[in-house]
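This document opens with one chain alone, in structure tokens, the form predicted alone.
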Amino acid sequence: MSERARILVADDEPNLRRVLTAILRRDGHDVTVAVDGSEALEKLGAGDIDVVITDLRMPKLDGMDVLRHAARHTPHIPVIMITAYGSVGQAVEAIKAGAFDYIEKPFEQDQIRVVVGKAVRHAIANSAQPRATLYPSGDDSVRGRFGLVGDSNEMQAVFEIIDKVADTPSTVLITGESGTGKELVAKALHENSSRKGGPFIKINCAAIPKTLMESELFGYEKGAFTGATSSKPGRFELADGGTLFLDEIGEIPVEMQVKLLRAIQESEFERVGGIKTLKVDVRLITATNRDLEAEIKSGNFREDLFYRLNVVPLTIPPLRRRRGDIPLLVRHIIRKFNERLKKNVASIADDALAALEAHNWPGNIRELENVLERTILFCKGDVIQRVDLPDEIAAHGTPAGAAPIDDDDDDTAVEPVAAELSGDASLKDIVRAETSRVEREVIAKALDETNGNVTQAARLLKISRKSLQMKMKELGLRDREAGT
């Protein structure tokens, strides 16, 4: 996405729905219109929306009911709450339902833009959030605790924290490269808290300009600078009674940083104008994808309060050192985009499967929803074939010039690549017969460690048993098979 948005405007005013129209389309935005809440889902359903602008009172269904709908179903998208004056009230409590932002009409264009702009920007940064690691309650076919999929070591010690330090006040640190899920860890520690009734607030500190982040911080009076037009409470007001969880806190400028050690310590802060101290109860999770250590040594970020900060540090494993959890993950995802895009695929091929696990998954979770939702959109049968996936994802693990697998094939092993190979190979080839040689070397070294034991080899690699007696097959090891 780049800052050009996809953004549905739902109103009953006519005059305000050509107003906002006309205002986003002159910012290059383009914009869908609905006259009431039940075409607002409609359209949402539909997808291609980046970014939702909603009346709080309309007919049918209201603004908190599309704001409920989309907290459920898309809560990647923002939702830009319209209220009219003397409505303030409704519309923090939509924030602390999961509303990204208010407006109070009568609204000034420069306000418009001003907060669809964070809406924009915090679209971009969330894009393709990695929402499959979500799975309903009862779906006893996949394999987690606290809403987040995976049975693998590296989950089961993520899942153990959780356990330990939810029910507490203690400010948690999340770590982790970007779509592992840091935002689900946040809202599994909430949830699992005797806070679960107050607010979750969250802000993506990467989406506010830095101008703006004292503000969206502490909140404003009305006057404290040009058009702000009344006051308005800021996220650590919002989040009074429940939890404060701010995304990307490497990106807090360090002017800011004083602040917000301040408003930790003490629990208090001014509104930005504003002579009132004001008191919270807030717990306040943060995460990033940044080294803050090396953050402190380079002057970016303050010591006092990375050791505030970083009193439970919680580590979220890329995915390519959870590859046990492929499987699983893949089946609800399958599962989910067959519902969202009215598809009806029923499994995966056993050597696609093999070739996601090989897959090193830089993008993480995210990566691997958006490579399943393109594959699912263009699979031509019920079943997920190595063929339907990507090319620089097919490619995983088939050895130059090796035949297709066929699980309908006898035992004789599919001979491994030539060490050698002729001076007309391309850098493909080449690349791969690389990589199958380094394969056999590892699986072979398992098998040895495990005196041939497949599962238990499967274990120690981090694969599915059937994607290691898959990968044996094509690189000749059958043989070393002893048993399960």
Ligand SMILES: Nc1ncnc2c1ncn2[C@@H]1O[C@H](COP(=O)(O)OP(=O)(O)OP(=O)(O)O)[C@@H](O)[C@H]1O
The other form holds:
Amino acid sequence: MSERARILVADDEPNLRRVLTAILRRDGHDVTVAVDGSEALEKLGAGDIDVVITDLRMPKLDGMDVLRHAARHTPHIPVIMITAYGSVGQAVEAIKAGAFDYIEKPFEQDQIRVVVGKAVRHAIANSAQPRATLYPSGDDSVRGRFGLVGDSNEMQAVFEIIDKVADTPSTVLITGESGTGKELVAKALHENSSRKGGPFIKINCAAIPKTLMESELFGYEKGAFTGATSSKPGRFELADGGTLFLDEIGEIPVEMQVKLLRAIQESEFERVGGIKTLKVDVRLITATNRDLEAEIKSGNFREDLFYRLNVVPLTIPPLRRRRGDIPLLVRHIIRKFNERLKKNVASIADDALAALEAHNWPGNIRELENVLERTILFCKGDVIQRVDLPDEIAAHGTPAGAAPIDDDDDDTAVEPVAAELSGDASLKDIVRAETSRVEREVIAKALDETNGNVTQAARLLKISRKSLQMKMKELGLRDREAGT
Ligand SMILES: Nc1ncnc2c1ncn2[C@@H]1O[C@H](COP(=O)(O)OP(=O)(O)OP(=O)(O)O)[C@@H](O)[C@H]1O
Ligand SMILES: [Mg+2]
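Please move on to the form predicted in complex with the ligand, as the form predicted alone is already shown.
After this comes the whole thing, all chains and molecules, with the earlier chain placed first.
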């Protein structure tokens, strides 16, 4: 077997892992291991896997869970199931659920080689066509809870907190970058509490002028100030029996913080210009994209108020920390905008999805929504292609650092590595991008020297023609011989 592939081996038995890894590595494959089903899904979600071999019986999630997940999210990746000797029923069940093949324990080395070889060829043949993920309208496989899409570990942790604290009176401080879903979480907390029949009142502290903040929060009496021609209840009063959501709490002026603190501590306050003390029953939820502890240090936020607000801290991780949720979100958002824009986008090409997964999303889900809305609006066919995406995102599909040598009619500059890997690039990302860049340079040079003759270039590079073609495809280099 000459084709190299990236193979994920999921098995809880160290010995089997070791044996499988040794056999596969000897054949030149890259092997990644997972010790249980949930780790397997994590590694699968991280991408870069061509073939999965999974044991059926594993702790946490078993082989069937891995298979079902893969069948849904990465249907192009063949999954080989390892079953116990004589358990034909399980093998049949696995095949029915979409397994590529199965291997019974104990197995011979050659058995593994044959099945893996078939799977690798299958994976390569499949990846020759840009594949598209279909979104049949009746399919509601978008997963998540509380109206929040996502099934990454990060989001599971958020769901767990919502579960635990929704129906309590505790004050929750939601933190997260802009567009991560803070408001959705606040609503979920309200909707899943016994207050859900009561009002959900929101106030955006950043949008209210300093001078009006107090009367907005606590209301005012007639004649309290010029223009107060009648009295008006504030948000605290309006939220009585329900939930008050103070968004962008980091923007609230320091003078107001004292008054807010008292209202929270005593559950009572006065309207501006009023003498009567009002008591309300309000559950308070606040949110911010600021680092309040830093604001405390710089004197912009009162520490005592912070402790009052931060009884239950709930941090929503940025989208780039849970890229595995991107396909789900894309599916969800496409549906949403199909409806809203009266469009009929059915799917997204896999390379387009990969480009979306590679983007850093500083504006998180809101940015993803904006990008998809624009894309759906202008999308010509019913499948979103990589070219339909904004240039800066589509560029993630092309390796950085070198201009595409084939695109004679396209002179848009490709971002340099450093720019593409802004922010949170991990060492792995950097190495991967850098490796691609070097590979691309070397291959381009070889092709140049051989006037685009892939066979000769492969000889120069001392790799098989087939491997070179695969590499070229991966790097987005045009194969003139194949005319692609
Ligand atoms: N997990 C999710 N699933 C589906 N949609 C989401 C999710 N998270 C956020 N959204 C959508 O993304 C957009 C931004 O979410 P939201 O307004 O709650 O974020 P935010 O953190 O309050 O943002 P900002 O800091 O900009 O106010 C909304 O349209 C929301 O519906
Ligand atoms: Mg918000």
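Numbering follows the first chain given and starts at 1. Nothing here was measured: the structure is a model prediction, and the numbers come from that model. If you superpose the two forms and keep the largest set of C-alpha atoms that fall within 1.5 Å, you have the rigid core.
With the core held fixed, Ser170 shows a CA shift below 2 Å between these two forms.
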